[in-house]
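Only one chain is given next, in structure tokens, and it is the form predicted on its own.
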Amino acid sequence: MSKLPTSIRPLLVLAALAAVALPASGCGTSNADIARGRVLFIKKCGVCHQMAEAGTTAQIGPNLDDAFASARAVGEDRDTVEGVVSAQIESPRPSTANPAVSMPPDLVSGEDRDDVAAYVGLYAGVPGAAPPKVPGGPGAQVFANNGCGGCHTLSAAKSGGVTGPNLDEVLPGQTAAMVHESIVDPDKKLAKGYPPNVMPASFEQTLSPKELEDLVQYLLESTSGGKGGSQKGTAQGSAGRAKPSGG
């Protein structure tokens, strides 16, 4: 028999996982922020693993939605997968030092954790789930889609995170090529007071040329007035020609 590919085992794992869970089912997190887990599964997972409602395309992992649809199909519930995700992220299987066949131990652990297994547990492999829908246009949905708003405050958004500088007040006066770099290099040049390696920097990977430009539009249109509108070509060239960047 030939081997199956590495891409795939993963795949496997986690539905066979999800498939025998039975005794998961009933004992999933009550007192789970959904909204945070999904804000905490697009920073730590969403670069990894394909999921629709959370909105995210990578494809380093087993795409969670296709891991978890035949346990849907039969009746399994959100708490069976959510203890199946649970586990698995306290004890990836397989385990081996190849992160294109397994993630590492305790990639979120705690009350993360729980927030981000019950996320996955309400959504993935739920058939036609897709991102919640925000007004403000398609620079918005890009915001929101992508968990912005858990460690940015913009006023627009109505978003109040405090991880991440506040938009709504380093953002005035920039150009949409300084914005479209802050996006995509978020190490370059740090805001005061905030520490490297803590917003990802894999989004010129995850969006599209198009989203990109979407958001930095969205961006400045929410905190100048528009004025970074002259800018729009800089930026999307910029967004062609830049070298993608990991994470």
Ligand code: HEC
Given for the second form:
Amino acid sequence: MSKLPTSIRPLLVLAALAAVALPASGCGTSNADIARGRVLFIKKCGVCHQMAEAGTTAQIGPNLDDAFASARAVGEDRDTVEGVVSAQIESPRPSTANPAVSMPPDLVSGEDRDDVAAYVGLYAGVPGAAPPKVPGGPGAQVFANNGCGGCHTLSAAKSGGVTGPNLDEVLPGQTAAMVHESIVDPDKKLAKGYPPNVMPASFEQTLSPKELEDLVQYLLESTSGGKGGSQKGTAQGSAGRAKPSGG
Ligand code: HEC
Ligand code: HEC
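Here we have the form predicted on its own; I need the corresponding form predicted in complex with ligand HEC.
Okay, now the whole complex, with that chain kicking things off.
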């Protein structure tokens, strides 16, 4: 239903922290959009935190599966984890270990914060959590793991996001180098009519060179009706950027 007045939200957070049973009507969980929370997590949190279900591997902040595994093991439920995450987003603890990498406050607020907290509350520290498996090969899995479909329509992935351009429409005719650049440096050449700073600019850090290559290949193959032979395998060379091969 509707949003709670901000004045009483801190009380709810405290209640959740204390693991007090919340009245069913007062809890945000049921309203939260988990799929949206996942996309926001990958964009705003995945640059610093590892979490298995999100497919993120960054090590700047603590691994969130490790952070909540023991709480899960002693029976804390998702509402409790959600409350802790929400409080941490609102006013992050100053990092004692390394002040240079403290978590910035209010990375997401309002409904966005509720959605992210609900998503993390559902999956962080849950044994065996992993990104949903999809058919279509390694590139399709990279597309699914990273929330691309939350913002983009791509019929091969059965995704219907409308925040960014429809990839079925804009990718035919593009080269691997162009697609690669759009993914690693999205604000360099903005798609016409779209604002900057919406597509995450972190995929070069969060994806390995191999994952990026698989992703570009998948996008080309799934939008050019299966030809795309002339565009194959030139992402690195024609992008003019040598990348470490990492393997
Ligand atoms: C710039 C890097 C950075 C970003 C971005 C970031 N965090 Fe953090 N986060 C950290 C660091 C560093 C800590 C450890 C703070 C400390 O020392 O207590 C932390 C701690 C946490 C904790 C507490 C973990 C524990 O051990 O109890 C949670 C929960 C958390 N972050 C969630 C999030 C969420 C959700 C987002 C996205 C909205 C996010 N973080 C974005 C760096 C980041
Ligand atoms: C939070 C929303 C969001 C997410 C997540 C996202 N994108 Fe985007 N994407 C956009 C927006 C908005 C644009 C248009 C602005 C621009 O060019 O940066 C865009 C542009 C693009 C383009 C250029 C399209 C063109 O017109 O040539 C490609 C390719 C692309 N995204 C692929 C991806 C892939 C692959 C992923 C996942 C790894 C992804 N995007 C994740 C929002 C998103």
